[in-house]
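Quick heads-up: it's one chain on its own, the form predicted alone, in structure tokens.
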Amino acid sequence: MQSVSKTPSIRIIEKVIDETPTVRTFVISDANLADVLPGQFAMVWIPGVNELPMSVMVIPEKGKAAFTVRKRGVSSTALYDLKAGDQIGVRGPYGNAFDIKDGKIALVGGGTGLVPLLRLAKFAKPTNDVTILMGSKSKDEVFFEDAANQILQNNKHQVIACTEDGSYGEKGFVTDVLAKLAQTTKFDAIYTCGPEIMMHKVVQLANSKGIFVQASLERMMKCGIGICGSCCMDEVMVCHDGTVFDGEFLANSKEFGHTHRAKSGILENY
């Protein structure tokens, strides 16, 4: 059974991997986080700045954990700018996990939303036939393609990169490519993580075809343990009751794919 840290443990960044011009992966030693279940997350503290909820990236070395961040806001940019030898705080793991079904499964991710999906791929059953769809804007923003093939080397699988501008792989939104595949392929389950509008379309498609579907939601999280209420969605706390929710629950949500909460807590439309 995993122990759960509720106060940050200080870890030294051992290695920094440049994935794209705006995305980096940071590697630390942490035996507890190295073995998190697919879908679980950690709270990562950037000293003097803020704390961020982050999925834990798969890393080959035993006892290692990693976090992949895109330079965007103040906090993510502060993390992105750290170097090997700098310190961060980590606590967790928190949240539930994906329910991995038998048969043919599709993993649909956009950007850093691929992180929990690659961990799911690591936990795939030997009999799973896995299709990974990776969405990005352009060729320069495609990452984790080699990692996905390596993780799934013992499974029947295919990795499909999708770029909005058509500069690499399949042209178009990842949801369009999934819809096209679903016309000829019978998936037993679909799993998704990434921008909520993308996930909403994935869940709608799966539900319309009667396919089991789960999404790992990214919402405003400040505490990670269901106390502060920042990640409230409908009647649940995403950090405490999720972050993984199934298609039946999401189909009845009044907020999923429609509204989200700002830092102040007010509802804003997508």
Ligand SMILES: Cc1cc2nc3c(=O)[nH]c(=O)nc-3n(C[C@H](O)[C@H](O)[C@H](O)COP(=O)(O)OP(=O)(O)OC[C@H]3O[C@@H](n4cnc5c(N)ncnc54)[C@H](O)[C@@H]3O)c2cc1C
Given for the second form:
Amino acid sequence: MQSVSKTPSIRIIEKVIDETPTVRTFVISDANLADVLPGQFAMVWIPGVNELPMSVMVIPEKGKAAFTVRKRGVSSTALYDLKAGDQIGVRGPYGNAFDIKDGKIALVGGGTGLVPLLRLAKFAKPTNDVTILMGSKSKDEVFFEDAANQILQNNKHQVIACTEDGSYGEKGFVTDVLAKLAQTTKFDAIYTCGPEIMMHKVVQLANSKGIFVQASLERMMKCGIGICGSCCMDEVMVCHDGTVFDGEFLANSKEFGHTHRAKSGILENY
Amino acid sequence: MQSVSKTPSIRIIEKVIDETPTVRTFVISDANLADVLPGQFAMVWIPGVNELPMSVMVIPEKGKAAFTVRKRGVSSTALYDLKAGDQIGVRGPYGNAFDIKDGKIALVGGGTGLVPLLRLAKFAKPTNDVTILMGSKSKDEVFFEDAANQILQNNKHQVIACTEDGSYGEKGFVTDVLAKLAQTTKFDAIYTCGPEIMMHKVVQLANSKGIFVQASLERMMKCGIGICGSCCMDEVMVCHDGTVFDGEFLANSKEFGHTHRAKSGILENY
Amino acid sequence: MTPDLSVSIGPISLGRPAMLASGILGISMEVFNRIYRNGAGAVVSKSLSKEPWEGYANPTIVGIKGGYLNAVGLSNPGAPYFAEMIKPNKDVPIIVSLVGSIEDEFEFMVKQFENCNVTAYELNLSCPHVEKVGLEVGDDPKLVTKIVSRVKSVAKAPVIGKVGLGTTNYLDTVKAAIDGGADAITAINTIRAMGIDVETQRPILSHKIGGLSGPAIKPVAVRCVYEIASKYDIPVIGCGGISSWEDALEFIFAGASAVQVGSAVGDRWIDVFSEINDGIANYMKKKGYSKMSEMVGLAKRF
Amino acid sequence: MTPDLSVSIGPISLGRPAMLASGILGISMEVFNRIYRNGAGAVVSKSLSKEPWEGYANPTIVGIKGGYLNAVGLSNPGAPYFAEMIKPNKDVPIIVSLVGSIEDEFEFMVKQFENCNVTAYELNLSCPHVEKVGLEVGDDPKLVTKIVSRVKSVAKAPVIGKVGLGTTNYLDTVKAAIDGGADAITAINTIRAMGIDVETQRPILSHKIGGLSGPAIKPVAVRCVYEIASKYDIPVIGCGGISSWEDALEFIFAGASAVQVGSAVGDRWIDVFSEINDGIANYMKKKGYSKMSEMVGLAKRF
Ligand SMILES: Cc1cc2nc3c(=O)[nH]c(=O)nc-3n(C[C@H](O)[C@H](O)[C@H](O)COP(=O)(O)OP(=O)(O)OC[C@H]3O[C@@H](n4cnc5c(N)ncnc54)[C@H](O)[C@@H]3O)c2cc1C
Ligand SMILES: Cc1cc2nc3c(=O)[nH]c(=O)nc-3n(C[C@H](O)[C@H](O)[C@H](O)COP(=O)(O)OP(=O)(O)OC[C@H]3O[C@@H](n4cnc5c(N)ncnc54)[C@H](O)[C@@H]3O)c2cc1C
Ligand SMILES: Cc1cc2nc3c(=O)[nH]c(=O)nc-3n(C[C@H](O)[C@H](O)[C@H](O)COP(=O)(O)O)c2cc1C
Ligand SMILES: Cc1cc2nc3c(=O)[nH]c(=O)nc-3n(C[C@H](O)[C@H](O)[C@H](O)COP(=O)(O)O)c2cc1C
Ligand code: FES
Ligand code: FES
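Can I get the form predicted in complex with the named molecule as well, since the one above is the form predicted alone?
Every chain and every other molecule in the complex is listed next, the one we just looked at coming first.
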């Protein structure tokens, strides 16, 4: 059984890796988080600032875990600005995990949505033929290409970077590239994590072709453990019933791809 | 590891055995208490009346435990008067246990003090040659003779009942009978439980002959778990450091055989 | 004969004894539906204010030894938004929790629910970590009487006062609520508490002080229910640390007519409701009770 | 450099930060000796009354989820008997806990200790389960001031007021003790609580209502220490649920100058004192503190 902590434990940031001009990876030692399942997340406390849900990034060394953070608002920027030696608090791991199917699988991610997908890649079966599609605006926002190739070195695999401006890899939205690919390749399963509009398109595409699909969702999270309700979507709590949901469930969701709740609990449009 | 409960759990009295006109044994099912070590006790709650420390009596059937109660004051009488089907609460087991030595051992008990000694007999090594001395005033107060023979059936053993009036077995105080016996038999260890004056004599005798000796003591008990201090004797808590103490410790005790504390904590003479 | 798990809390009748406590998963109609289907007797909404509130920054809820510490800061979508959301509801007994500082606010909020199916209003007189509302109201018995009687005068549904341990005697708050015409009392809210992280030397919650919930507070909550039920003739709803059918019965025996379950959802998930229902039904069968009301307050006979 | 574990609580100086709390193993000089040798900074006696008290019938102390429930009923051998017992004591810092209803009783008791080596008096203003004393005194701030000032006028040793959560604002009790001249405050006592056995439907304690202690109350106690230390300029001794060095530091950071350990003795035995000493010393080494006072109240800077 996985050991789950509900109280923040302080960890020292041991290493900071610049991934892009706005994305950094922070490495800590945490035996508990080192082995989380793909899709699971932790609550990361930036003392004095906020506590944010974060997917747990794969780190090759035993007993190490990491968070890959994109600098956005106040809180993620405060995290992004931390240095080696600084303290953060972590609790978790929380949430369910992707179900890994046999055969040809596609992982479709955007930005830090790649974090759970790379962990999924790490859990891939030797027989999985893995295609990773990574979307970004332009060349300087591409990251994790090497990490992906490294993790999948023993699998048949391809890593396809897609940039909207065509400055690197395939040109276009990652969803368009996936659609093209899916015309010729018969995927057995598609997994996605990233901006909700992107995931919504991926799920629609997969559902229309009858391909098994799972998406890892984001919502406003406070407790992370199914108490406060702030992460609710339809009748599920994304933190507890998810973050990973099947295409079938998502096809019936009134909220997925359309609305999410603000801090007050009011539904807002994407 | 033994599982120790600090909260009373309700048990149904399944059987009541009359041992003498003033002593009864009450059988319950309790996997936890069935296997306590010799010397350990439980706190027995007589709902609406009191909660008393009680040694746990050996019952041959698996998963069963029992209390053997002498009717004395209000509380023990209330317990004594319970019937099959009535409820009592139990928590425990608490306290330490006798150390069982090799060779010839003597168990010297009076009244319900026999309870932990019979459990010790049950834990005897196959190589132990066991002498049980049971003291009582007169014939109708003798009990556990059969139980003792039964428990020790695979050991070399003798069960000697001693009555003060000579109406059964050996005539005289159990301590006198022990003294006589010890002149001819070289005991490797002596264990005693019963009235403190009796135990005091047994310990003196053993110490004077250099025989290893242990006694299981009684004191006023409230918590049973080393919190309240009501059972203290010298610097030890009888419930937690005992109830079993070595002859060496007892020889240095200012209180053993002389004083015990009343409910208020005031020292009173025996 | 299967025992009847329905309960009456004064004028309020519910099919099952355990409700979802306020502030737990309490902002979405779909979630209410799910929890009701899973065995809750009713759902109590998150405490609603006149306007939407964002609440405090995280950490707002963390686990600690014996339970949880929270200072969510009463984030809620506001009464008008919430009323709109529950308008279509027909089946689920919803108890609307309200929070505010003065009578007028409460009146405004109750009016939002005129066309809603509301089982009762629960007035939060006891949130321990937001200024000017909750406990600060509950600690002012005169204000409590004013608020309760105003709500009584405008509400069509029964009114419950929810109390907790503040800086005045909570029994005076209960009395004040009774004087205002309250139909029932819920006891208790979380207890004001704090956790400090030893490594950073910082209070763990962003608000520093919050409320303690979960098993840790159960013995205190049972005592409060027992005291209220012994002292006053008003139905009580027990709340605080209930996570099993035994816990629920402990409150019933102390004098509660029904119970609410909060933190246990974080430990046992929403299965906790059917576990409680089944456990109580078995107990009733074993002991020969046919109705819940036969068990209310049985501990008081000793 | 080994860190200095000595603490000053106003006029009281102790060699180590953790004392044995009142009512725990607290009636025998030999036991006090043993606990002091095992690392306690001082021992607080069982609360003593003018005359010996027998206390309540068992069950008086039971374990429950998160801690212990007790209603011992303040059984104690009485101040005169106890004073006689500790007369020979030279080495062990003994804090004498006193309980009573009026100033005269306290004066009588203090006088018993004229020829004893008393480190301080701790006035129990907070026992939650005996009538006319403890909390019923603490809930009456005027009486508190009277008692404290009377004790101050006759006692040669410093005077500590021990508070808990009663029916008035405990901060008013603290204020009243300060007004009476108290040298320090101990916070908190057990919290009024109850457990009911579901099988028999009976209150478990013979006195029915008792006090909750142990880990369950720690977050509440930390909050109280933080509130007192933030509001008043008086040294505070933290008490409630401390069972590790981390727990002890949590209270220190909240503003306590020293701590008391009670229930943890039932879980970790008296080794708990040296565990706390060692843990704090290691922490100080790691973080570069040389004196305990450098750490007092550090959480207040956030
Ligand atoms: C399961 C999950 C995994 C995630 N994994 C990653 C990851 O690996 N890398 C990454 O960069 N981001 C991740 N995020 C997103 C991240 O949690 C933040 O939402 C994001 O960094 C935006 O923060 P901000 O700086 O804009 O917040 P601010 O601008 O400071 O946000 C404003 C307010 O909104 C709140 N807020 C916003 N979003 C959330 C949220 N989801 N939960 C709680 N509070 C919120 C903040 O508390 C704050 O009060 C994940 C989110 C979820 C739900
Ligand atoms: C470790 C241990 C094991 C024991 N095992 C047995 C046993 O197997 N069989 C047996 O018959 N007796 C046993 N006793 C003795 C038993 O616990 C009672 O002390 C005894 O039955 C006397 O009770 P009473 O009816 O006289 O009490 P009462 O007359 O009701 O006693 C008066 C008051 O003293 C209190 N009291 C007296 N003695 C004790 C005590 N030791 N602890 C707590 N409260 C006390 C009662 O609470 C009561 O309030 C044991 C005692 C101890 C300490
Ligand atoms: C995260 C959280 C939020 C809460 N929000 C509210 C609230 O909005 N209104 C209210 O009256 N009580 C609120 N409470 C208190 C609960 O309703 C309940 O009274 C308390 O948690 C004790 O019950 P429990 O131990 O079962 O959780 C909240 C509790 C928690 C843990
Ligand atoms: C069995 C028991 C007896 C107690 N007796 C007293 C007492 O006589 N006087 C007093 O001031 N506090 C008494 N207390 C309260 C403790 O001193 C302490 O304040 C409380 O238990 C909280 O600390 P803890 O959680 O470390 O036990 C008693 C507590 C227990 C458990
Ligand atoms: S974040 Fe609280 S329920 Fe999901
Ligand atoms: S009975 Fe309480 S310490 Fe032994």
